[in-house]
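Encoded as C-alpha cells, the following chain is the form predicted on its own, with no partner shown.
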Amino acid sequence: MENQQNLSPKARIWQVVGMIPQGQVCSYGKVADLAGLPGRARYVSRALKEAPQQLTLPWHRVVNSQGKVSLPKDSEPYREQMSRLRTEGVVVNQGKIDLSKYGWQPDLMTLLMALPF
C-alpha cells in the first residue's frame, strides 16, 4: 500500500470508500472524517464524480448524514444507488435507511492500520 501520508485528499477518500463493507452505508461526512479531511463531505460528492471508472468504488454505499440518497429521485444514478443497496440487502424505508442498523463502524484496527489520517 502506498504510504498515506503521500495520498492526495481524493485518493484518500477513495481508499476510504472502498473499504465500506457490502451490506453498510457510511455518510458523506464521516466518510470525510476518517479520510482525515474533516468538514470536507461536499468533497467527498466530488472526487466521487472525478473518480476513475477502473477503481470501481462502491460509490453507492455512501450517503447523506440523515441515511438517505443525495441524488434526485427521479434519476437514472437515484434508481441504480437504490437497486444496489437493496441487492446488499440494505433495507430503505421511506427512501431512508437506518444508520445505527447499516452505517458503518470500522473497527479499531481498521483505524490504526488502514485508514489515511
Second form
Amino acid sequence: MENQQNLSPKARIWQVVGMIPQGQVCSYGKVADLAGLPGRARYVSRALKEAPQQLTLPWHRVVNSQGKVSLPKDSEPYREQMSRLRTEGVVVNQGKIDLSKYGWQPDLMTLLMALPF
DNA sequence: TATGTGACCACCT
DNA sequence: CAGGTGGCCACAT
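Having seen the form predicted on its own, can you show the form predicted together with the DNA?
Once more the chain from above appears, this time first in line as the rest of the complex follows.
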C-alpha cells in the first residue's frame, strides 16, 4: 500500500471505504478522519456519489454516526443499501445498526499504514 | 460575490 | 431519546 498523501482527497476516501470488511460498517465521519480529512463527513458522501462504479466500492458499509442509513427511506438506493447490508449479516433494527457490534475499527497496523506521517 | 444545499457530526437542551 | 444549532466545504445558481 502506498503513501496516501500523494492521492487526491477523493481517492483517499475511496481507499478507506475499500478497507471496510464485509459484515461491518463505518461512519462518514470516521472514514473522513481515517482519510486524513477530519471533520469533513459531508465530503465523504459526495465522494461516494462521485465514485466511479468501476471501483466497485462497498459504499453500503458507510452509514451515519447514529448507525442509520443516510438515504431517503422510500428510495431505491436506500433499499439497495439495506439489502446489501443484511446479505452480509448486518442486523438492522428499527432502521438502526448497533455500531458497538458492527462498527469497524481498523487494526493498529492498518491505521499506521493509512495515516499520513 | 452571495446564497442555498446536502448519502454529516459534535454538542447542548 | 428527540430536536436545535453551528460548523463543515464542494457545487450549483
